[in-house]
Every structure is written in structure tokens, then in C-alpha cells.
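Take a look at this one chain, the form predicted on its own, written out in C-alpha cells.
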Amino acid sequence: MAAIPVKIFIDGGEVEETKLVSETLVKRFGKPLDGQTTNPSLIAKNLAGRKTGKISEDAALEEYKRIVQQMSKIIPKGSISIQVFANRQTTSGEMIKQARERVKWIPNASIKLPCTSQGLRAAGTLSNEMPINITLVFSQEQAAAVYEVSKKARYPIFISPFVGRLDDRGERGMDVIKNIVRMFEKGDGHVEVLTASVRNLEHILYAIYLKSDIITIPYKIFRLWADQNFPNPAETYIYKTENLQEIPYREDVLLGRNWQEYNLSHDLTDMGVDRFYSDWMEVAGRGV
């Protein structure tokens, strides 16, 4: 069989399904797992099924350092990438101070920055120091926002749009990266289009078929498609969704302006800062 024509990634923070899904990539295609996504949500929950009671802030972080460190040993060559904690009222400058230490966490970081005003503004420092991965992505606006700030960047950069979180409310998901990637074409490549929140096969044929650069996977969809033995998308596929509203193409989001000219402004962006930050506190022992 033919390698998959995308990079792969695993969405978790188990490390037991990393070593899982990478082993199932080598017996399969005879490469390892692209890389690894986590974010505070999925580590909380790991945290929260093996602890009783809560824990100390630090130690709650000791637990997500100690858990990318083994992922790392797992797939050395690939990314991991490792969310700072933010909330809405997080700046810039705290989020730069966070990402500062976590990309000593391993040598194949690449850090999580939330798609927001704050988020991007330290992202267009971070840059220039690392690879970074600009999360909770919703619409085109944000995608240009995201290739203006990052356009001297000495790092890779990923954008992740979060495609099961515009399906869950009717709009189709995979509109935005379709979108995006068509948008990306008349620039010059240095953002990478990493398809998140994948809940079905279909996100992922779809996202392949796309040309979306990576595919973020959970591990339950990711043993989906490997009992179906991996399928690819044919010339003819096409997209099957029911009932979901289009997002259509926007003719005048055009590349080559100004960052913050952007409307980085989307109620999905601002419910998932506040989701993965609700889950970190309250693992840690704080609240919210």
C-alpha cells in the first residue's frame, strides 16, 4: 500500500497510545508517528483518571513535563506539541515567559498558542525562537492573521482549525480547512494546515483528500481507519456531511495585509480558551 500522503499526528495525552499508534505506523508503512498533540483538557483528563483528589499546581505540571518527555522518547524525530495556559485575560508577555520553559521540556517542542489577539502577538515573538502551532482556529480571517504574523519565521508553524466544534453546531468544519488550504496557495508555505478535532474516517479522508498538510487524530478514530486498513480517498471522493450549513469562501480575506487588521473575533475561539483553562485550574486544585 501506498504511504499516507499527510503527516500524522495523535490528539491525546496518554502515552501508552502513542507507543500504540506509532508501532501500528511502523508494522503498517515502516515509519513512525509524525507527532503528537496535547493540550491542558486532554491532560487533565489523563491526570484526573490516575490521581485522587486534587493536586498542586506544580505538581499537576511535573505530571504534563513528565508526560510529553516520555512521548518524546517515543517518537524522537516527530513534533509534540505543548499548550501554554491561558484565559482571556492572559498576556502576551505571560504567555511568551510560559513558552520560554516549556520548549526546554524536550528538543521536539512546538508550542500551542490560542488564536487570539494576545495569543498571536507572542506568537510573532515566538517565532523567531521556536516552533509554534496556533491553536482554536475557526475561520479564514484568523488563518491570514495567523500567515501575517508568522511570515518571518525562522520555525515551523502550524494552524489548527477545530473542525468537530463547527460541526457540532451545524456548520460544516471541514469548509474551514477547504478554505484555508485554498487560501495558503498563493502563499509562500510556511504555515502548515493541521486538521484538529477530528470526530469521524470522513474528517480524515477529506482532510487528505484536501492536501491538509497533518491530521491530528484521537486515538478511537485513529484505530477506526487502521481496522479499515488505512484508506485513502479516491479522485472521485466526495465529502459526505447531512445537514450541515456551508461556510463559504471569503473572496475578499485576502493575504498581505496587516495581522491585526484581521478579525481575529470567533465565539468558538473564545469558549475553547476558557474550556481548556476551566480543566487545567480545576485538576489543579484551584478553580476557576
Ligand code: E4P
Contents of the next structure:
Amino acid sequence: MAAIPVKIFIDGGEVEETKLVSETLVKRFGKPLDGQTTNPSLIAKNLAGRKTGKISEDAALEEYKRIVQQMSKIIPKGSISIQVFANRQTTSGEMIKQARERVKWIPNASIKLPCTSQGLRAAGTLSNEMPINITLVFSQEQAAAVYEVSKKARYPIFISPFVGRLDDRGERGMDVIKNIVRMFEKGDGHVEVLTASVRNLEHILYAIYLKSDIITIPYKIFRLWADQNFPNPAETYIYKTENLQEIPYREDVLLGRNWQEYNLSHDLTDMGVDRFYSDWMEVAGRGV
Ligand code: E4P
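Other form of same protein, the form predicted together with the ligand, not the form predicted on its own:
All chains and molecules follow, beginning with the one already shown.
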């Protein structure tokens, strides 16, 4: 069976899934999972599943730490993304403080920051201190800003475009991967493209075809892929989608400017920040 030509991460908040996926990969390919992505919604789902009701923010944070520590034991050489908690008012200083605490939880942490001006400002400082994953990316222009703000990074930098959330509203999310990969061809290769918000097998196949560096896959979709014996796309592969509107390549978005000159705003980024925050607050209550 052909090896998988890109890095595979699991997207989730359940330790058991990490274990099952990594064991499957070891059995089939002789190598474990390359990494794990988590986010506040996924961890909140795990905590809500325990039906303990709302717990204090400190207790919830301790649980987040315990979960990623268990994941880290399963894939000690993998990269594990831990997200900061931010709403639209959270400053870069607050994100930096959270990041410096969370990165100490495990030796293989990568800190996830939102693709907002405060998030990227924090990334500019932190990329000299720790691996960074910029999350909630929905446009080529946001990707150009991530590239520029992390240009002097001394640690790995991932960028996570969320393809499924664009598909959900009728836009062809995979075009953002295609466009970013194309734009980064002119760069120095310091940012790895991590295809996120994967909803189906075609997302995996096309991400491999486009040479996305990493794909993070939810357990259910990983199982579908495994059940079909981990198909790879043929050289003649054509991404088949119906009723999704093309997101064209922007020739006018060029690398090489100051990161603050790019337009970072995207409504799905704002909505994503809100959703992560409210999902977390559902389980981790103030005053509990
Ligand atoms: C990635 O890091 C995110 O956790 C994830 O892929 C989000 O996916 P969703 O759009 O299914 O929530």
C-alpha cells in the first residue's frame, strides 16, 4: 500500500480516538500519527459528555491540560495543538500570557491563536518562543499576513484554513488551500499548510493532491478513509463538488508587505472566535 505523502493529524478532544487512530496507522504504515489538533469546542464536548454540569474555569482548564497530557503520551513525537481562549475583546497580551502557560503543559505543544489582528500580534512575539498554529483562516489574504508576521520564526508555524465551514455556506473551501499553496510557492516554505475543518473523503484526497503539508481529520472521517484502505488521489484526480462557488486566486495578494497591510477581516473568523468562546463557557462557568 502506498505511503501517505502528507502529515496526518487527528482533530478531536477524545484521548481514545487518538489512541485508535495512531494504532491503526502503526499497523498499516509502521508509523504513528503525526499530530493532534484540539480546540475549545472539542474539549467542551468531551467535558459535556461526562454530564457533570458546569464546572469552574480553573477545573475545566485542568481537564484540558489532563486531556492533552494523555494525548502527548500516546504521540510523544507528534505535534499537539492547544488553543488559547479568546473572545473579540481579548488582547494580544492576554493571549501571550495564556500561550506561555499552556506551552508548558506538554513538551510537544503547538499553540493555536486566532487569525485576528490581536492573534497575529501575539504570534509575532510568540513565534520566537514556541510552535504556533494560526486557526480560523478563511482567505488567501489572511494567509499572506500569517506568512509575513512569522517570517523570523524560530519554531514551526502552521496555518489552518477551515475548508468545511466555507463549504457549509456554499463556497468551495478547498480553493483556499489551493490558493494558499500556490501563493506560498513563491515563499521560503516556513509556513506549513494544515487543511482543517475536514468533512469528507474528497477533502482528504484533494488536500493530498494539492500537497497541503498536513491534514487534520476528525475520527469519523478517518474511519471512512481507513475502511477504504487509505486511497491516495490519482495523478488525474479531479475534485468533484456540486453547487459550491469558486473562490478565485487573488493575483493582487502578494507576499512581501508588512503583515498589517493585509485585510484580515473575515466574518467566519469572527463567528468562529465567538463560537469557540461560547462553547467553552457552556461548560466552564464563571462563578461556579
Ligand atoms: C482545526 O484545528 C479545528 O479544530 C477543526 O478542524 C474545526 O472543524 P469544524 O469546522 O468541523 O469545527
